[in-house]
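One chain follows as structure tokens, the form predicted alone.
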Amino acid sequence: MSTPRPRRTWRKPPAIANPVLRYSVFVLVFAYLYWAIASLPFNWDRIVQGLPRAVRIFGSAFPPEFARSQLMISGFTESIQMAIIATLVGVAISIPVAIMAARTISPRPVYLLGRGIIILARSFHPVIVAIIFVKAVGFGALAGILTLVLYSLGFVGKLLAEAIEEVDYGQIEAIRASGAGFLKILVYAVFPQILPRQVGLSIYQLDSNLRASAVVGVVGAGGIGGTLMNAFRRFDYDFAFAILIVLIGIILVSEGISGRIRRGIA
């Protein structure tokens, strides 16, 4: 006798099933794309003219100038400083901040509180936190920590805190059964579980870090970006293609160290 195969309980969704809604979607994001595109103040007579401008950068871009390659090591050494100092920090803020935020084990208010944080973090752009803390305690590598450190006190909070409102329960209930206090239920049900998830987010955030402060260097806050603009404001496109050369050489093996070890703690 054959047994009975399992009833399936999915079903598509009514925007799915239904055809003259699923094309009325359809229509309407066609249409707003078409308004959005025709309502954007393109000038096309200047993107014509500077089409000529961009192959003649491009063109002076090659080949590429290390000659100066003392001051290249130099702007990459403070940017991967950067980047480690930011994610330690940042890293070792958003644990607390995660634990506020989750919902299944802070009170409300508290829970409200590391909310408001990690939107708070994760509201602004790098570059703007970037221009604001260099207006607050000036140029230097002070101020692009200070950005990553904000940046990644968003990123992994968040993501952290997902990760503990995501844990096997169980283990918290039988640990506060036997008569655990809250910081013991941390450090014997809630931290064994999401290490893995933890380690990953600080891998992903020293790349994310090692990349973003190229990007705050640009005003004024350190590292490389500090170098590369200043080699496209002086026309040194051929030192400025070398720097970017570099820049994703070395994201290409952080890259390749951060997936084996990711794959060792897996």
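What you see is a predicted model; the values in this text were computed from it and never measured. Positions refer to the first chain, counted from 1. First, how it differs from the form predicted in complex with the partner chain.
Rigid-body motion between the two forms puts a hinge in the chain; from the set Val218, Glu162, Val110, Asp45, that hinge position is held by Asp45.
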The other form holds:
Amino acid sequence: MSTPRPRRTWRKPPAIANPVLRYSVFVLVFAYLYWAIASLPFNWDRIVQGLPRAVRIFGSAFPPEFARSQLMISGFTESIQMAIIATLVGVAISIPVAIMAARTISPRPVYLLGRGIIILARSFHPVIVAIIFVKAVGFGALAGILTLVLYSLGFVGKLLAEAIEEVDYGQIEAIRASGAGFLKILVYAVFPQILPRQVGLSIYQLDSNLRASAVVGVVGAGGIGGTLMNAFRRFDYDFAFAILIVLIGIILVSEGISGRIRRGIA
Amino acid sequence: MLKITDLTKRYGNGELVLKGLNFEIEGPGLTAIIGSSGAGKSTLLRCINRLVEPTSGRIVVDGVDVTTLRGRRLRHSRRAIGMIFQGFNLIDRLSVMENVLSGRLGYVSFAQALTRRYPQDDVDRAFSLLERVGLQDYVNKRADTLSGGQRQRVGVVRALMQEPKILLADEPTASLDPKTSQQIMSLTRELSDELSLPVLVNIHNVHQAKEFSDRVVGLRYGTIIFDGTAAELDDDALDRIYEGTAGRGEQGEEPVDDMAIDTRGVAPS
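Go ahead and give the structure of the form predicted in complex with the partner chain, now that the form predicted alone is out.
Everything in the complex follows now, all chains and molecules, and the chain you saw is the first one.
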């Protein structure tokens, strides 16, 4: 009765079906890599000369020097203050912008304006923004805070707008059917749905601002970054190394705390 | 109470979903709207409270032509029209009481809504309605901790908080198991009688339509092809309503265009 079962082979189909195209892509990628490496100006002599210098710098960084802790404390305090203020202000501004930039609840022109603000805020790396603000408002924490506000606005605004676009539309419909207007719909149908995302994003942004506040300090926008830059300029590598160690410690702690809070509210 | 004249609806440039409906509800009682998926039942209901914009025709609710209303006057007309949904559409992260009180959003100020300080009368009404449906012990529970049947009862209470002149129910039992579904339909029937409230129910389950309604309207591809008492709905009438639509499923999901998601934004409403 039973007929012999025919043998059939199976292989995973390749990602690019056309074999000519597939091999052309391989060849092109390798050709580009070869060209890129060959044409970059690696000057081996200078690299070899630089090595002892690098060894000397790292050598003089040991042991890290914590004697000028007063300078370090005031730098870090300023950085943390900058991060907290910038997060509060940035998140507060990002909420209305995110509402504007949510396609599903905003009229078209408002949506485009909201998206425009977010794209603008995200176009430049914080360091470039910081350079511009330092030129505009002078050295110090204010330039740093403005930079981080813009940075927070771009990031939180974008992700919050996406969260708003993904809310369950049925809940909006139900609140709307009760005769509620736009603001009441926001408060009852939209905010409760995006609240966990909102809290998570704000905490993540605080974390991220803490990190970025050290970087923007390097270009003169206040905080520990300025202290770090000065230490390098005066060849105080041991002090610079001490600052870096504390920075890593603070970021680890903040990451731990923010991770725990975000898990708690999920 | 409700008078619909020559109502049509077309989504975008598609076909007509409603093809010139005429129908009237004069007084209390439960009217079931039956018809296969895509017949236009959800669209019809959503045109009445303007969650969907009718393309042409007139809808008069309680003496007011709602088809031309805008802004505040549209919102005020919606207060008089309660609605119950297939997916309950409760605000999951808010408490049962907040969900119930949200039925008063058309009446209270924004500050009252934001701070949850509703007038004492509203709170009294909320408690007594929750007792009526047996949910008095769930006042401060989060809506997403309730079972399906409990959630739909919250949905019913929320709609009744509006002190509606008419109640719309869009497949209120389609997400529930058979027993719970039967309970919700009985509850709706009882409340309709107690409050002398006209109720318009979209329903897939023909047995329930016959059991609970005074009147049945059969919709087929956007046209009313049956309108009579539950007793008059015989096999012949059912054949005409569902003929040729078999396989599109009696329990099937409504197609996307019938879910009537209006993406033009809630702002201009």
